[in-house]
Structure formats: structure tokens, C-alpha cells
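Here you get one chain, nothing else, as C-alpha cells; it is the form predicted on its own.
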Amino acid sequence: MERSARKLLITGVSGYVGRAVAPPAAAAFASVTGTYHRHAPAASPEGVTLTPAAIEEIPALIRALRPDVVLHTAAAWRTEEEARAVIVEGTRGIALACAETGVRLVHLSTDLVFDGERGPYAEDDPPAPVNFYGAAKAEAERIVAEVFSRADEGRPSTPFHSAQDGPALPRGAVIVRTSLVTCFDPPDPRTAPVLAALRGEAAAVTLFTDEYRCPVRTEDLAAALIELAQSDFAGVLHVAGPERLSRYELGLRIAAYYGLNPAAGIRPGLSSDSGMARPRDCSLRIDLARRVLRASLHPLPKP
């Protein structure tokens, strides 16, 4: 993809999602900053300027650096309150000062939305999370749909939607929903802990045969929000891999990449032992992206 002239905010630049998507951001917009609130990247990307902001920071950011795109990977979910703070009050300040000022807003949503219990889910399906973090998540996927929709009243084009065809929000949003980013090397922090166990460093770990998800890998994912901040698609967008794979079925692909006995790190479970609220199929349907994106979505590796 060209070098845009344009300008690109990154919030959560400091999280796994905003450090992988920089470097292709800084190659693809002239200008990129990239937020970060408690701790600084430990690399500086080349070609992002780094700007410690906490979430109710941001909004003022927006309208003072006035960038043609913000990609919003910032969140949290350590605690319920927490995620409300960041994920939907945050939210709902970016997107507010995105409408104000005509930028455009690509949005970062997780499968958790749903409640697993009617997958695969296409972009029409409607949320109904289970836990604290998915319930922020479609939260905030409502706010920026509404913001978005009122900002765009009284103009002539489409109201907010997710269908392929049709006239784009001229100052849309994206809201795009994925699943487990995943790298295998160098490991992503949910695959680094299963490495490790395989490896002998660390203690075993049990993973539900009966929890289903589409794994996406790291970079499929940066080049697809890289080319929707470029582009004007507007609406829902599920953003993941082709496969759909139990959390135990992803270890076993670990384990292979890696040429280890999959039983010296691994053990199966059952999600209904773990007494928590866990959604059981949160795989995602990939038609539209497949149609719209010049990105592709491939498999996980394989030995």
C-alpha cells in the first residue's frame, strides 16, 4: 500500500495491538503519533512520535493535532471498573471529538461481544456478552455507532451500517471486531505462557477443548486496520482468521510449531469447570472482510 500524506493517532500505542500496528503505520501516513498512558513502548517505533495521555487525555489530542485517522487500541480489563473507565468512557470521548472534528475513527472490538452461544457470528448478529470486558466492549461499539450516526443526520449518504454495498459514512467509523491476536514467533503474550509450559519453565497449564475462537495473526491484523485507516469503508467489520480452533486445539498448534510433546505442557479441560463466565463459540464469520479487504487472513502457522 502507498505512503498517505495523511495524519494517524494511535491510542494504547503501548499494548500489543498498538506496538504491531505502528510499524506499518509509520511506512504507510506521513505522520503518525502513537498514545501510551502508564508505561512507554519499550521500543520506539521509527517514524512515531510517542505522547503519554491518559484516556480522558485524548479527546483534547484529537482537537488539537487534528489527525485524518484515529485507530483506538487502548484498553483495559483488570478490573469491571476499570474497563468502564477506558473502554467505554474513553471511547465515548475519542469517538465524540472524532465526530466534532471529521476524523475518521477505526475502531478496535473483540468476539466477546457475544455470548458463545450461537457461532459463528456475522456482523448483524447482536451482542450479548457474558463478562464485565465484552459488556464494555459492546458498550462502546454502541457509543460509536450512535456518535457517528447523529454526526452524519442532515447529511446525503447512508446511516451507520455494516452491509458491503452502499455509500461509505464520508466521516465514518469502523468498528472492527477480532479474536485472539496471535504470533508464535516471537510469542504473543497468551501463546508466551503455554511456550513456557511446554518448554519446562513453568508449570502446566489446562485448556478448554469446548472454548472456540478464530485466531488472527498479529500481522493480518495491523495490514487490515492499516488499510481500512486508509480507506472508507464504514460499519461493523469482522477482522479474524479462517480457522476456528478449541483453545486446547490452538496449544496442540503451539506444540507442533515448536516440535514439543504437547502432554509434558498441556492439559485438556472443560470450560463449565472453571466456574466463570465464559462465552463457548465466539468463532466469527470472515465473508465481508474477505470481500472488502486486499488484506488477507491466513491460517495459523503450521510445522
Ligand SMILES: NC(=O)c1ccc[n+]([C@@H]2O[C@H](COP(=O)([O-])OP(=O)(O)OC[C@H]3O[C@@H](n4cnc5c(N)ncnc54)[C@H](OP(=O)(O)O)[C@@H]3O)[C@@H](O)[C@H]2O)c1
Second form
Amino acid sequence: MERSARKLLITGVSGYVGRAVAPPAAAAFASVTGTYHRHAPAASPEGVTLTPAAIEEIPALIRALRPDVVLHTAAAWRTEEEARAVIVEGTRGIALACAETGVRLVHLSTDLVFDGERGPYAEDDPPAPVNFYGAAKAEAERIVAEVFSRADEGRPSTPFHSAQDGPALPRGAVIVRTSLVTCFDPPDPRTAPVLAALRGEAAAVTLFTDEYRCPVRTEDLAAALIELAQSDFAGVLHVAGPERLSRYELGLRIAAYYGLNPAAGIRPGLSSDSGMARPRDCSLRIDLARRVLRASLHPLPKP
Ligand SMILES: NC(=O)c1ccc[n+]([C@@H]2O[C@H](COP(=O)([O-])OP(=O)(O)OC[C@H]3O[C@@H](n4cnc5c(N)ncnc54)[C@H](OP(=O)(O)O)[C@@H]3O)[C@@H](O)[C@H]2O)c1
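The form predicted together with the named molecule, contrasted with the form predicted on its own above:
Let's see the whole complex now, leading with the same chain.
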């Protein structure tokens, strides 16, 4: 990876994705600052300057620091109110500060902006979220697109678009929709409880056979985000894994990877019986990512 002379600000560097992206970011950028909120990392990731900042303080940080790029991963959604405050209003402030100061924005979004009725989804399929997390992320996407389209008014190039439609804007924003960010070893926060159940260290878990996603390897997502931070691609991009797997199939993969008996820790179940508003098939098409990214999107590791 080329090392750029530029400055990067990562929001949410204390989160799962933020922690994964910090090492490749430090290798790729001359200067990297990362924000945290409630969980101060025990040690600074090498090459990253840590800064405490609540979401509403980040716009001022952008104006003061004047990074070249902001990689926005911070999010919280324990309640609908929190999702609105952090995901919707937090992203609005960050997008406005970036657009005003000419800072490129790489905004991390989710496959859950879709309703799960017509997967696999392409970048230009219309979002139709079924839960408040997806709704907040979809609204944040709309805000980023609108703020950057407005900032580009009067420029000779076309407004917010994806690279397939024409030349990318020199600066601008990327909305990266990703899926379950997955690592078997060390286990990501969703893999860890499944592994604990498979090892008999926790009660067995029920995993849905009728709910599909395209899990992406954590290191592949991190590499793609750094590449996008350095590129001039503007628009929406799906960065997910190449396999469509049910939650249960994902559990079977974890068991196989560790050579554990799946029957000991995971049980198949039906999302449709759960009584929850959960999208059934949020698998993503990644044809565009394959065309525009040098970073590869691998299947999950096999034993
Ligand atoms: N992980 C996945 O499978 C997945 C899948 C699709 C999309 N995404 C998207 O990827 C992004 C990162 O997800 P993640 O799994 O890394 O989430 P995470 O582990 O929960 O991390 C969230 C980050 O946001 C920060 N944050 C939370 N509330 C904040 C506030 N009020 N002000 C400032 N910072 C705040 C947290 O800081 P503290 O911990 O220090 O409080 C943390 O650094 C999110 O935008 C999410 O929607 C994730």
C-alpha cells in the first residue's frame, strides 16, 4: 500500500471496525487521529493519536484539525433516540463540517438499509429499512448524499454518483454499505458467543436458517476502507463478502473452522418465528466493488 502524505481522522477508533482499520491506516497515512467516546483504548494503536470526542464535538475537531479525509465509523443504537442522536444528527454534523472544509468523507453504512425482500441488492436499489437502526443508517446516507451534492453545486462535474456513471469527484463522499464484519480468529463480537457455545462455555444459541447476509472478512473491509480513503471514488459502494450465508450456515462455518461439533452449541431456528421485524435477505451485490477496488473480497476462511 502506498503511504500518503495526508492526514486521516477516524471516528470511533475504539469500536470493532475502528480498531481493525487503525493499523492499515497508520501504514497508509502520514498522520492518523482516532476518536473514542466511552471506551478509552488501553493503549494507542501504533501511529494513531487518540482523542476523546462525543459525536457532537467531532465537527469542531474536523474544523480544527483539517484532515484530508474522515473515515466515519462511530455509531450507537441501543435505543431509537440514541440512533437518531448519534447516527442521524452525528452524521449530519460530520458531513456538513467535511463539505464546508473540503474534507473527503468515507461513511460506513450497512446492508440493513434494505428490507430483505429482494436481495441481492445493488448500489442503486432503494433503501427500505424495517427497523430503527436501518432507518437511522438510511437517513444518515441521505444526509451525506444531500450535503455533498449541495457542496458540489456549481462545480463542473456531476453531483453525487457512483463511478460507473462517469468521472468521480476529486473530493467528495463515499457511502460504504457493508455486512456482518467477521473474523473467526480472533473472534469478532458476534462470533465470540457462538464459539463460546460451541466450546460448551455458554448455553447453546439458536441461529436463523432463513436470514441471509454476506459476511465480510474484517481485514478485507479494513483494506477497502483505506483504499477508498485514498482514492477519488465518490458515491455508494457495497463492500461485502462473496458468499450469501444464513446465520446458521455462518455458525456451521465457525464450528468447522475450529473442528467443533455444531450440534453441541448451535440450534437451527426461524427468523420468521421470532416475532421480530428482521430483514430476511440483505445480501449485497459486489460487482462494482470488484471493478473499482484493488482490495480483494475473500470468502470466509475454511478449516
Ligand atoms: N460490525 C458490523 O458487523 C457492522 C456491519 C454493518 C455496518 N457496520 C457499521 O460499521 C460502523 C462501526 O461498527 P462497529 O461494529 O465498529 O461498532 P462498535 O464496535 O459499536 O463501535 C462504535 C464506535 O462508535 C463510538 N461511539 C458510540 N457512541 C458515540 C458517541 N455518542 N459519540 C462518539 N462516538 C461514539 C464508540 O466509541 P466508545 O466505544 O469509545 O464509546 C465506538 O468507537 C457502524 O457505523 C456500523 O453501523 C458494522
